[in-house]
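Only one chain is included here, represented as structure tokens and corresponding to the form predicted alone.
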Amino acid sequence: MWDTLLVNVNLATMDATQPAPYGAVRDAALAITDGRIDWLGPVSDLPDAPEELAREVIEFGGQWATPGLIDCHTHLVFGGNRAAEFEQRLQGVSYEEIARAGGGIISTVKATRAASKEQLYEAALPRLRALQNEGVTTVEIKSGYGLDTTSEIKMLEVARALGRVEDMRVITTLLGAHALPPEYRDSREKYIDLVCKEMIPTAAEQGLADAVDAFCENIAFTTGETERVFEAAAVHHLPVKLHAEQLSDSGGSELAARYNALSVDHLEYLSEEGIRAIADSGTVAVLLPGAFYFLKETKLPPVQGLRDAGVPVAIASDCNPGSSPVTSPLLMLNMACTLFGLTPEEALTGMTRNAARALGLDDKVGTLVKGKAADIALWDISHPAELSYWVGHNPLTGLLKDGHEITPCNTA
């Protein structure tokens, strides 16, 4: 027998290989067993009456279920916050004015240095229940904000420390190239040197990163320096991903592609080259909305330019203190069609399909298809195209990771 059976659901499957709009499997149902998903189609595909073919059975009346979202880009662990910042944009001075002047990522690494692990973790918590309130079963969690290797450490063990705990499926990724550290100002080439010969190689012998990234940008890091880093993954058979493209046109993503990488991130200033490299090494886009309003950018990405060249495109949060500190995926869905042009399926793929190919997880999450996890949200909703729609209404009546409950599902 299965262990869960889902009957009277509509899926929004995400499948590509589904002829309907989202995947959809309207008047449906879906079995799991062992966390899995064992089987799924219509009600009246199924070989016996439901409750001779399950240990439990779940009635939704008519509810859509997606695939749990996936928030493939976050910074979700950071000491302290940067409101006053927030004042001074307000103000008229522009993000590099404040990072050039020693705000920015800089005054978060202070606080973050500052903080114990346990002030990380509780602070960090909120911000991960968030995510998941609104239907997140996985979401990836930057370093970034230590700049040496012990903080970049103590940073990817509280990540890990948060799956552990939290029930969610955690990626951790090491951003030790986000910003040149205070310490270092005058001497970039032995900072590279830390993040190559100490960090990476300290994060992979413990085992607490899943990939390594790097912010190519004029205010951070050139791509020489980026491709050392790069070099140094690839060392330890660690994937790459790239903040790339937001406020210039470095090439980062042209060299995120010789490398294969998973990810470009941001995008804003992509060129008709770098669609085009990314799409030949089929390096996914992630689209940071969150960061281009709060940050009141003028430059789109170009999607579609991105479309014509069939690459893929994931959405995001970008969860940090100071560019994006949004814990809204359901908000995300919303900018991502209003601010950059996505379609509701577009955008919902987005968070679904594409963003499980960002994190290297498309063969295990992102589609409600036979064999992947039971990751699964359940939606009061009447079409999929309400979850890009809404602002400020939260849908979701359950939430299943692998198989169980983390969120009460509705059963009336």
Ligand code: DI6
The other form holds:
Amino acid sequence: MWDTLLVNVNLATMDATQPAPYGAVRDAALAITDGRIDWLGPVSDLPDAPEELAREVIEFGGQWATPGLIDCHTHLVFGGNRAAEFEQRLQGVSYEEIARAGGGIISTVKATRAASKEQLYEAALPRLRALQNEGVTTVEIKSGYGLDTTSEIKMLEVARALGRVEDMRVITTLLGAHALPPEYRDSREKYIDLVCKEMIPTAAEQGLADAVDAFCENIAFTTGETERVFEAAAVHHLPVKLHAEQLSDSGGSELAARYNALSVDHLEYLSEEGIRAIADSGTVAVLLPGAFYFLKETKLPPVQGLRDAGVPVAIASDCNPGSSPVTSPLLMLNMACTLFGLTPEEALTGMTRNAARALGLDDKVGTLVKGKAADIALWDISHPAELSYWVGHNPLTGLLKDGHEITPCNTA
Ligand code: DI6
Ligand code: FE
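Switch from the form predicted alone to the form predicted in complex with this ligand and give that structure.
After this comes the whole thing, all chains and molecules, with the earlier chain placed first.
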């Protein structure tokens, strides 16, 4: 006996071994036992009447099911917000100018350091709920607004706590090398020492970080500094990721490829050499249309080059107060298509299968296949392209994580 059997559902499995677009299986059934997918296929292939096969049978009336969406790049734990900087930018001041004048990331650092764990948790919760409300069951959350060991650890603890309480799979990433804090203005090397010798070891010992990230950019850290961070991560057996080629081509992606990075993220300025390097290392290219849009960037990431090289592309919200105050994964699917030229199928692959790979979770989530977690989003749509099509309309009708029904506010 299965625990649960979903019947009369169209599955967008996103499984690359299924021949149809979206890995679609129409008029299907999907069985769940112990929180995992135990069987799926056409209803007509079921060996018996549904009631004979499962303790609970749920009829879906021809709705579509996809893997729970995966937002593989967020900074959703932070203090305050930067609406005032948004106003400045609308007056013509650039993101880089604001950062160089001590605003930008550093202004969020001040607010985050001043906030208690409880305050950070309460501030992050509605953002997490908003993602869940549009079908997200797995989210990555970075630190990077603490920039001292105590505050970075505080952020990671809040991220872990969100994962425990809110029925969301949370993956945490230590981003100590996000920006140089003002107190280290004249001693960059000492700050990298702090990241490598204190933050990474502490986060690793306490099991608070699943990966290590850095911001390799002219307003942040050099490739040399980034490499030191990657070396320290390797010592503690933590996989790496990188914010790379967002505002200029710093060669960060080539470096990340040498360290077998799980992903390189942003990539508007990625070069041919960078594409070749990440294609060879199997690194996922994470594109962040929210940041491109919000910073009014004009340089497009090299989508065709990534396609030609066979690089897996993921899409994420980059939810953060400075460059992407975005909590809508569905809007990101739309923008991946309208701004970056992905197909709706590529966009959805980017928030399911490829996003799982960007988090090193491809054996657990990201596609509807036997053995993976029953993380499933249900949608009142007649074709999966609708997920990239609507702007501001949310067709989510149900959400399961590990086979348990969770109630996003949209469906309550
Ligand atoms: N790139 C980004 O777009 C975010 N971080 C990064 O390295 C922006 C973070 C912020 O402005 O607060
Ligand atoms: Fe980011």
